[in-house]
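Given as structure tokens, the chain that follows is alone and in the form predicted alone.
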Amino acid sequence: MSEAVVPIEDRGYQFADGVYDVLKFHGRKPVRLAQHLERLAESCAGLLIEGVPSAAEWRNIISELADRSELSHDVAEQTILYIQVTRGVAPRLHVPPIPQPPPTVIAYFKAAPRYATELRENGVAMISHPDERWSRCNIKSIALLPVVLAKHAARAAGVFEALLVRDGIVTEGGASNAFCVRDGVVFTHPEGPKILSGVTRGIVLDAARRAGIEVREVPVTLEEFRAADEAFLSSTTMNVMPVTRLDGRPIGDGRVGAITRHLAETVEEIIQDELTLEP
């Protein structure tokens, strides 16, 4: 076909009844493809779609993608992969049908996008703001509508990125996981339902690991981070993104800190490092 079609009744279409993941290519190797594909399946997992493919089975898609698309074997360009499967097409009712229909599945490479080197120089600017979504964040549902309009009140603010707060406690950023510095140690929400763990949040924490910078994996208040000494995001379209600004008031000084700046050189490190031994 010379274009891709959604069906009127596909589930995704009609109940956002699908999730998705986004990984980063340089050149033809992905960054941590193993995880995300782990993390794509325990999402399906946890909205029960059944018969999606395996992880062998994705490499194969992948790797026929990337050649359909003519893609470069320069690890100087840098792509994004979607991916995205829903429960397939069926009537128009909530609960599915037994058996359940093949599940939709939807793959495309563009390009990755570009971050101009001013804001990773003097960091983004953020806003708070209430995280109203579903319990279960862990999963990479479609369902973005909360975030989405997380995003229009950053936009509307002039800011970078929404600051998501679940009952005064800091959450993660509307497409980032947060994280804030005090006293030399590294803050970020743990993992479980009210996150979605993301890829590069992994890798930062290897990264601390790396340079023996300690991390503590608990809860922070608005406030908290409000006075942190530094902050920053980290997504796998950027990386780590400095934090100078929160709700029209400075971090800290309102410069990028010394452990932020060493942390995103190390992720990058770590970056290169595995890209080298990737076949």
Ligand SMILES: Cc1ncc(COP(=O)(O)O)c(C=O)c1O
Second form
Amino acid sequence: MSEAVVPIEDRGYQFADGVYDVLKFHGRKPVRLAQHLERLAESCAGLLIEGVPSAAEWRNIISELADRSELSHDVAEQTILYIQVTRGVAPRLHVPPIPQPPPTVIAYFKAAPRYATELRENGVAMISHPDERWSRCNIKSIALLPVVLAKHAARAAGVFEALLVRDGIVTEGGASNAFCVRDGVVFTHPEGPKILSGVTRGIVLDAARRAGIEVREVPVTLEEFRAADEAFLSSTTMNVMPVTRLDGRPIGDGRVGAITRHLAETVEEIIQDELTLEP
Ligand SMILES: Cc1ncc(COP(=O)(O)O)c(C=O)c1O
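What's the form predicted together with the ligand like, now that we've got the form predicted alone?
Next comes the full complex, this chain leading.
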């Protein structure tokens, strides 16, 4: 990988004309591989990128990459797989050539980030921030500048993550889906072009079903989110991360809530259960 190069006219490099995905591996076992590959295919289709590997080809590529990377078989070892597909290399013109060049496909494993137990025990703080992204956030585009700036603002405020707000409605976290809990009911933004449909969001919904907890996929205002009893985020790297402060004020009593805790445990259970099913 140290010898890989990016041609200066790669359309990902010049136009952010590409998509990506991030998967978690426990040893050699991926979490919800089919869903990630499906989302990647949808992202490529959304940008009309042609000639991308099929799901079966991706499985072969990933398997070979795992071998070549000498990925551990120990399920206690967690790794992230980063995949990126751009519309390939062509003379710099906004309009893509016909036929399109072959896409530039890259994938590499790296150590999964570790989050301090203290964060999971006490929850993290967030600031609200305007959601300045485009109107097709369901595509996992590599054009991430609005998120870069939102996370910059979060870091400057000394908090963990930005909570994105569009027209007064909480959409999601900078790189995570956002949930709040009110009177025992879990609320999260509905799927559609305003959010990325997180694979972990899907696991949270499954966990709620398993736990018999009601979920309403409806828009929630920032004011409602601030007044919630509990809040949490979900993503591939974090699974569930409790949120206990927003814009300098506690959420609920400022401690990790019982429903958040229960869902976090159930998400871990589902992931462990599914690892035994993967080939
Ligand atoms: C904007 C956004 N929303 C949600 C997520 C969570 O998605 P997943 O659970 O598939 O990691 C991510 C992950 O990077 C993200 O970038």
